[in-house]
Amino acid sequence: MYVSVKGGEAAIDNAHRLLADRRRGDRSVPALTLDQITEQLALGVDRVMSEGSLYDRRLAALAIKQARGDLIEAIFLVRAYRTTLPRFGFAEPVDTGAMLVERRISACYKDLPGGQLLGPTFDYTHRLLDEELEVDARIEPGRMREGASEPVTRIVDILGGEGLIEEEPGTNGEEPGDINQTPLEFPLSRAMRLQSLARGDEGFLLALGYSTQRGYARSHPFAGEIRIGEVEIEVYLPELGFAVPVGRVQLTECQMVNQFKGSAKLPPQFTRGYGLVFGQSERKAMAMALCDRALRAEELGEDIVAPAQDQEFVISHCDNVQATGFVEHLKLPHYVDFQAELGLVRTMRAEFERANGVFQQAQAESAIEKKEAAE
């Protein structure tokens, strides 16, 4: 039977007011501004933009504030807002080779054209809490940017010049598709997989990428290149007959280089895994590149033996908005379902007890008969 709920609307309104109160926190502490979030919690903003699939720092900062710092909830908010926006068209493919890099490293070459640019990174910091950050340090206004003033050569282009790495897999002349407009139907093209991975949950992809390194797929990766920087976005205007720049965005690109023994059709060479995400999100880009390479197993004639190689498993579970919806819906009322399950379990227990009672009685009678026979 269904148990009715009374006063639900008023309770929900009160919950919203309480949430707003807790979001504001102690009134003696200054309220957090969007500029503070954008400038000082930039990596959280970058993750929300990437997995929310919307490049807008201020909206991402607003979502983080509204979500009280819960990044997955903030991603959910941004993704929902994105669905309300009109679609004017598509940008031209960006040229990451022309990126003005702020950070660019390679684990394959020590000395490479353009040099290693360490940029802003935690890689060389001690994992110790810095108590000096408790102090409100005053610095000169403005953001400092250091990096290459000209585009620098990509590592995969160096390997490609010697024929040591496969050519970039193409789309065979087909349109790459758009996961926002086309329902996912497996098997997916690589372009559709990469779109799904780009907005997939960082933690989930990180775990899958880690699994490939522990033997749950054929993977021996090298970080061919990780670069962070700005690229120009262009949109083709039919009335002009050419593309015009409309702005710049910051991207993180990862080219993962993997061994490949070759086949009857291909000589031994390196293969690629690719990751590209908004902002400075190199851990996500690396995890994405590892998963991309694992998902190419069938294309490269490798056995599919691990979760990271199963595209239906990976793509269907990497979206944190979908995962959140399915998990958190369990908090909604399920009174009818539970009453049905409760009645079923009670019936099953009664049948079990009856059967068990009959069995025990039969055992007792059998024991008596054996005793009488022995006497």
Contents of the next structure:
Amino acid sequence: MYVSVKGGEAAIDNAHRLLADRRRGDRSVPALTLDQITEQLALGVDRVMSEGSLYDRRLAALAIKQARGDLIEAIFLVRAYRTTLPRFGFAEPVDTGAMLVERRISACYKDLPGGQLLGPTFDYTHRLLDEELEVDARIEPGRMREGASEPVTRIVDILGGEGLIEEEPGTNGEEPGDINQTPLEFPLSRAMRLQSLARGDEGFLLALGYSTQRGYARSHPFAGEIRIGEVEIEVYLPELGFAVPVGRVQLTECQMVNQFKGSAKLPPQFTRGYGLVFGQSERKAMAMALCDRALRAEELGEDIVAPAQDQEFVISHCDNVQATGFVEHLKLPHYVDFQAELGLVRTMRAEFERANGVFQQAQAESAIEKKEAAE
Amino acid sequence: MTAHPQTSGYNFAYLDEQTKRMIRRAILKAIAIPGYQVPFASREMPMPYGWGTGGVQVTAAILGPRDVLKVIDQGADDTTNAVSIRKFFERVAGVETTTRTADATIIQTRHRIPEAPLREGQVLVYQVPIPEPLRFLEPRETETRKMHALEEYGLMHVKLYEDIARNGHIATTYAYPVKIEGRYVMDPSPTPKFDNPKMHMSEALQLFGAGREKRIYALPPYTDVVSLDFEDHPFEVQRFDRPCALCGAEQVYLDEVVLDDRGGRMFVCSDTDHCESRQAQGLRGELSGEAAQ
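For comparison with the form predicted alone, would you give the structure of this protein in the form predicted in complex with the partner chain?
Next comes the full complex, and the chain you just saw is listed first.
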């Protein structure tokens, strides 16, 4: 009987073998290629890159394949890989104003320099299942704008020109913090919070952002601007004395513009909530921007009344790799602690029954006394 | 003991040397301030958070090629996660591993302290899920750090007092808080309180790693460890009213094994190495014949 508890090693090996079998599934169906995943499940790949904190489409696709489509598992695989990579330094701040935009919309102005550009969006699709996709139907190529595009001014620069929105403090050339290199110690700077939010779980941030809209730390947001496109990454090389481009990445940026009535220190103006993520991930960028703004409550002198404003609550729980690990660790054996609790519950039940017995006996006795007194 | 060839492609014991240095610095600080939780830049490991990443990072940072490693979970060497972590170090460090407590130089553990007393030169590495003993009284890190700094532990005593007022005794059975050298209140990790006395004045170095929470703390050898209690309600450990069914050991922590669906139970040592070495010495419990089949 007890012997059956043993044999963990063989059990683990067999479990891994079965997992590999199930991952491949029916062998008569062709295996997925990484190209198919990067090309046709691109938004899943983007999420894995974003929350995995590693911009590499091929590795993200491999992780998705290895994780059987479980995106949080894929994110975990990518994170575990990235932690083994050397850290060279940090890039110059990217200039999203110079982004080659594929999509850019603003909910604040009907028209603005650079125009409204819908791009590849689900927004105005009717969510009707498309049976044509069951087969590989011929798809027309997308139509591209001809000629040179005009510069796409960032809406915060338009508002900033009039002094209606708060100034964004620069970096002053100092090295930004790095959540991979320093332990989290609260309170966190905004830069550290934004780093955590950028890799935070989309679902968690979505729910928190939603809660601010429903009145838990309402911030009167307007989607000032959402833009998706490629930007150049530059790294400053001290040996050369200037920054050189090292590559391009696709980003989604969300500038949320929030009403602010002013405080003792600050005049009435619009304030900012900021979201920036790898790839095309608008929902995440918007949710991040709402959370960023909510987390600035203290800095702006607002009352902290809701979960979304509480940085310990939000930042400590937004990482899905941490969250899934700790929730799922409940699967591990807890025999010895459970044994301790078993002993305690047995003792307490015995005490309860003893006390209850005494109580019932006392009640019965007092009933007899009353009866006798009445007689 | 078994030696293993190291898998190439990774640095010895997986972590790069810079990361190991950072962790060793945190460990040294932790040893210098027993019971104090030192923040460290915990890395993602190739096993999930909550599954021993803190202990694994501490072990990786202190492991040398001549070390002999033992890994236990719930006191046993053959529970799945212990097997998995032992295999990990066999692969990435190629060190010798053992199940014998006496032969090990480093013992990584989850939830138990071996029954046999540890000796000088051994290191016990604990996997810690929630390093903050005050966490369930005050969820905020900013507050609990202040409370530790000011030695403000009244809340903990009130909690224990309320237990007594409600139940007649303290209703904490594992992760029972201890005070270190009369200064810091420390979480002993979720070991049953049965093991608390073993931490006191232990000859071995005890290191605690919490990966997800990014904290390391330590008890140097011969450290004073006192389980919190009251004069009229002194600290007590669990007692079992029967010996181990396999080796007959008394005064050890037992696992309850369900034998059938009619209430049949047997109680056996949770420390498998302790149980096996006693059986090897010819010591027997009441069910040992049956269980050996």
